[in-house]
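Here we start with a single chain on its own, the form predicted on its own, put down as structure tokens.
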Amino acid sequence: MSALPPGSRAPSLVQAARYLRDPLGFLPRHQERYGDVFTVRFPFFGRIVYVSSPELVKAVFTGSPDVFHAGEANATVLEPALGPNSVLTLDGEPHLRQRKLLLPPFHGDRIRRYGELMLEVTRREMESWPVGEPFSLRPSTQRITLSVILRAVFGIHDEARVERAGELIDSFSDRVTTITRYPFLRRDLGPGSPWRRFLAARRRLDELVYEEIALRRAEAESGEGDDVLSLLLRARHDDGSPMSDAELRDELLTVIGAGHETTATALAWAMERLLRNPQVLARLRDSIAAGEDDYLEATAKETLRLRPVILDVARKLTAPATIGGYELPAGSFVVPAIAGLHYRDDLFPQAREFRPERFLGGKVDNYAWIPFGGGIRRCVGAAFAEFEMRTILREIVSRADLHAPDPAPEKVKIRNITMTPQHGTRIVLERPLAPIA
């Protein structure tokens, strides 16, 4: 068969707005109205292949990395940003160098030993809430997010630096959006134009990222520093050769993108579906009490079911292949639909409910929940990310009374690749907190 998989013959800007307007919403119908495998038609991108059942995602993430290129897909959307060196945006055996480098620094003790600074960022981020007004929560969940990274992965200890970086860090958020979801935009339109302003930024925060980097080298060459960056810099390549600062670059602005932003927001859609579904707050308040970590983690990995941060994992075929039946042609993308498998009833019933429990005692299909990715593409800080998540999310729901100010879900809004809390998850803290056990 060699027709394209079917799909909506709406013009590609139709669909294009319809996925804007509901992002968790659109694959999950396409795939209940077409079947696993569909074709979606967006104005810049052209056809794109999306598959939605645990059957041909596995045949995506074993599929051969010579011919199905995750680096190549990224590329079209976030090297603007990260750089051609960043483990997302490269292929082959240049991915797995940097992948095997970055790999150890995000697994194993390593990661319990930043859970002290996770606590302590958090309980001051808390101290700072008002008692009785409404905010949004998301602006805080990023501070800490922001803050664990510039500590843990850059080894920066210094408040005003810290501050600094963080300007500098949601300066270059604020433009990357608009060159991310318009690629037309992606050339000098003049003073004040989106990319004049983007390349401004992003010149910014490399001057930054540099001086860490060389700060970080000297320390590193005594051996002292167990942040990220230390230890990347004293890694060898298989050759022996350290990292480039142009690789160490691209690799801490994508743990910039991949491990604070979207933690951050997981964690603000945690909360949105806890204090919309109280009885699930309780058990999880009791759980915690009574010193259990498996509600826990069910509620974090439901939530990321229930609201994928991303939506979809891209590759770029390189040579012909078969999927689902339909023999595509080299130059297609094809896609892994993040909600269009996690919201299939067959494979989670009810799956539009919020129920942890689902994950209780029972060994996760790794092609089935798939908010990381998955294969060797799937995401390195993956591990970091979930015992960030625990850790931030323990502390708030066992220390703060919190409530929703308004009782309707928060719908989603996208932030560059990010599907966001409308409001950024609008809390009222209802006492002040609990004192820490």
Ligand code: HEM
Second form
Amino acid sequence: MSALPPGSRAPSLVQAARYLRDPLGFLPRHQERYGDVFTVRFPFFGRIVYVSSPELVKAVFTGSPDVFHAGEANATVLEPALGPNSVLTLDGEPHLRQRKLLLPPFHGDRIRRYGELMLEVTRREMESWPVGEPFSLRPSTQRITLSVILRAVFGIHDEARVERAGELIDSFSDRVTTITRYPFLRRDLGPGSPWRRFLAARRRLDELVYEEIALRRAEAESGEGDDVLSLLLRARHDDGSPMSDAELRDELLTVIGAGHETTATALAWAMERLLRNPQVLARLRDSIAAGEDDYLEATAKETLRLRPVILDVARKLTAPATIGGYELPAGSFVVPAIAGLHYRDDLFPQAREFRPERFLGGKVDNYAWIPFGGGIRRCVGAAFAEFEMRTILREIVSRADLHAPDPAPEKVKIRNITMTPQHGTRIVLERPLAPIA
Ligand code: HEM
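Show the form predicted together with the ligand, please, the one above being the form predicted on its own.
Shown next: the complete complex, the earlier chain at its head.
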């Protein structure tokens, strides 16, 4: 078969508007209507072929990385922010080299060592929550995850510097949304234009990053420091060469960019769902009180299934490939439809319901549950993110009596490349926090 997979004939602008209006409904609707492989058209990005069954997702994730280029696909959106040396925007051998350097700090025992830090930062943030007044949780979880990543990655412990870095990163993130969504704005349209403001914010942040690199270089040579930056400074490529400052800058921004807003948003969604499913919340609270982690782990997984923070993981074909019987030309974007899979009732019975028990005790199918993507591009921080979610949720659920001022579910809003609750998960703390256990 050589025709393109089926899809809507609506103009690309209309398709994009539909996607933005209902990011979670869009792909499942296409999957139900057109099947496991379908075509969508968006302005600027052109034709995108989505796949929506575990078999096809497996074919994409395990396909040759030389043909299924994730870096090239990511670069169309992320390169202005992350640069050309980022593990997210590279392909082939250079990608694997960077990935190998980044993996160790985010695996195994090293992650657990961040547990104390995560708890300390969470406790401090929770102390600032007002009692009896509605507020948005997401900015709060974002302060926690940003503080954790800055301390874990840069090894910055000085409060004032953490705060300054936070401000620069916030202002940078705000400017990124516009230029990632509208590529035609990536040029100089004069003073005050989005591109100039983006460049100015990037320059300010880069100055701080290079300052930190210089500070840490001296310490790293003496073998001290177990933060990610110090580890990267000591790391060597296979040919014995160290990472250059430009490589380090891109990698640090990648880890910060990929690693804090995502987890903060996932936490906000977890509470958004928990407060609208009191029986799940009660069971979670009981299980935590009994010192068990299984239900907590399942709750984090179920949150990422029902509200996958990132909606698309793209690959760009460097050569023709056959997907689902369709022969796709080189240059095509092939994208596993995360929400399309996660909302399939045959894979996840009563898929629209929040039921953490579906993840209890069972093995997770890595081609059906894919909030972290897959294959050799699977999220480097997946274990770190799940551990952080568990640590922070445990503390919030066991110490805070919360309710949602508006019982209606929060709608979905796209921010940068993430899918966030429209009002950032509005909550009310009913009474002062319970003492620390
Ligand atoms: C809930 C939180 C998170 C979610 C939902 C998430 C999701 C993702 C997704 C979907 C990808 C693309 C995978 C693919 O193309 O197949 C990715 C890649 C990546 N993520 Fe995460 N992520 C999260 C947290 C983190 C954290 C905490 C870090 C770092 C500490 C991190 C670092 C990365 C990196 C470096 C990559 C690029 C991997 C590569 O291209 O080889 N992420 N993440």
